[in-house]
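Consider the single chain below, provided in structure tokens and representing the form predicted on its own.
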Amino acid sequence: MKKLRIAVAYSGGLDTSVMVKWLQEKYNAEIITVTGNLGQKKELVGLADKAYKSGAKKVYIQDLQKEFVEEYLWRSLKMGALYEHNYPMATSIGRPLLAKALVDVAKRERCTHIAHGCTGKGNDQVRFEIAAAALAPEIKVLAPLRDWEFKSREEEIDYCQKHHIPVAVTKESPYSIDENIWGTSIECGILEDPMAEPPADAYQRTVDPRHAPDKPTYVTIGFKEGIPVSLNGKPMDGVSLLHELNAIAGANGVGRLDLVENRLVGIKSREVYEAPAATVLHFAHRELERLVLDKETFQYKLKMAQDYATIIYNGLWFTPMRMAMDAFVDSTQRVVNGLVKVRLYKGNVDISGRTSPNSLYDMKLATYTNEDTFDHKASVGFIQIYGLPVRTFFRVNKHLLMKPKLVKKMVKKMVKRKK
């Protein structure tokens, strides 16, 4: 009998190092791992190694950082999407590269299951499962989290430590933590009590901010077309410049968020994350877009931006809607060109200028001094026309601009007269 080829999605943690040899055991299978790199830099370290002592018959290692903030960061940027208006989603917009990228593996190498390490109440298993059926409808789906008999992270442990797997997590220090280029997410542990307020270990590539330079850094960003091109004045690849301000805004403290926050199934969990350069950059982005957009395009694109974060959140990558609003996003997008100066202390990110070719204001217009060009008697028929529906509305419904108490009355007086 043909033995049964499987693709493993494989971050080197605990969870998908026991997977591999759960699922070896289980279904006497050849285990293919498959990691994309992401940018992510301590999970790398011995990934193959560690993998083929878990069990794997074949190991797939991938630098997708290009196509990750070209296609995904970028996209995600432009738009201004920040689940619930904080959350950068570092994790939720990598999981459909990382599907793609187990999907073609697994079409390669003639495999008719893949498998992920996401557990039953995690939004993670959702957008695997949702992107493999965009994807490739044919090949079957395996989550072993949410069948095996382990109960705990504290029983993963056991196991590894009984089937000799190499994993850094101990029952002292339990934090569940991924990464990528583009923020880190750290959970489990102490860290899921919403009282408690997270260790210093918990925090992986940012300073407290207590402890970070006494004098603000100053940085500028070059913006062509909504996307980050320049660092400091330096000209710089994308994958370059987050790696370089990740630096920079982690030594000053910048990116920590600690968010309770309404998961895709329906419970609230208590996250943590470090998001260096995705804070400054969305700080940064929006800044310039208040330069150059018209009213009406930034704040329906306000509005927007939250519909697409919800759709990368909830695991609807490959979807129309999600490119539709793409179209609409890099059509506005055209005109979103200049220089943005931020000011990075303890923790903060403050405007510092901003400055472009396609800015909308007009400092004749916006002065107070006698260089003035604005018509102020204009203003006269302006309020007349605009406030026209409100003048009229009230002339016939006066008794709404009463006391709320005197409306009851009249309305109780309204009744008995129909009585």
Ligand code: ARG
The other form holds:
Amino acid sequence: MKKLRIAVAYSGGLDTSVMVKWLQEKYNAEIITVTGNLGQKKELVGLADKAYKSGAKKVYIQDLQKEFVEEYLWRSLKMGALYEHNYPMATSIGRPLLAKALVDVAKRERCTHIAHGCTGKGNDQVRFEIAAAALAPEIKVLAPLRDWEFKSREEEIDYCQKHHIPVAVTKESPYSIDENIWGTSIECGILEDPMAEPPADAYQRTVDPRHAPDKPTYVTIGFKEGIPVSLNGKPMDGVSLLHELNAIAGANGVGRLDLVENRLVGIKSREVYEAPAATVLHFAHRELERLVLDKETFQYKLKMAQDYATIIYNGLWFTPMRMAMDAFVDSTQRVVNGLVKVRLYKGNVDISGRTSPNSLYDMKLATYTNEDTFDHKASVGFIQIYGLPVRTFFRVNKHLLMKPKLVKKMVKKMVKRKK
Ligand code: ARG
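Beyond the form predicted on its own, can we have the form predicted in complex with the named molecule?
Every chain and every other molecule in the complex is listed next, the one we just looked at coming first.
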């Protein structure tokens, strides 16, 4: 009988290592592991060896950084997508790309199944499976963590020892950490208490703002059609720019977040994030848009960004809605060109200056000096008509502007008068 072939999303951690062996045994299957490099700092060397020792028949390790930055991160940056106003979604945006890489390998290797190591109470399972459903509806999904017998890390470690799967001898971090070039997500341990301040060791890539340099660091970012193309005057590809900016901003303690967040599955969870470059770029991009976008477009985009962020967060990357929103945003970004100079100082990022060939700022209109060309008298008629609905309403409903006690009296009087 032909063996079942399963493509497994493999990180090299305990769960996915156990998963490889467990799937191989349970289904008597041939396992092909797939690991995507999304710019995580974690060592990828030694990973292939570990996968083979866990029972993989074939191992794929793919550098997805360029695709991640250009096809995923830049889209979310151009939109200004921050989930619930804050979270830049490093984890959320990575999942559809990892699912795509997994599905691509599954097709090439003629696998009938793919498997992921997400739990049954998180967002990631949804993101993985909806992406896979869009890209390859014929492929079936296995999620061992939702239904296997292990109830603790200790049981998983026992299983590894029984099957000669290498487990890290180093002391395991109490946190669950997911990391890529856009940011780090940290959960579990003491962080599960929303009243507990994150201990210093929870943070992976940013300096404590109190220990950051006592002098500000200035950074100039160049944008072309909404995309960062240079750093401090040096033209750079996206991947290099993000790595360098992460280092600079991280050293200034920029990009830490501590949020209670609404998961798609209804749970509120406490999340600690570090996203140094993403924080700086979202800020700088928005400041440039203030300068170059017309009022309607700028204000509409702010609202749309909320919906777009929720779409990404909820795993709906490969959908017509997301693609249509991208088309809108791309059309707005044709004028988002220029330079933004920001100041990084002890965990903060703020603006130093901005300039653009597409700038809509008109000194002759804005100035309060005798260079002023604005027609002040034109405002009289403007306010007359703009305020017409307001005047009409309160001529009729004057009492609504009074104190509640007085209103009661007024209404009584009005009723009496009518009688
Ligand atoms: N709550 C975040 C999200 O859904 C991060 C999840 C982090 N995952 C992890 N394995 N630590 O995007």
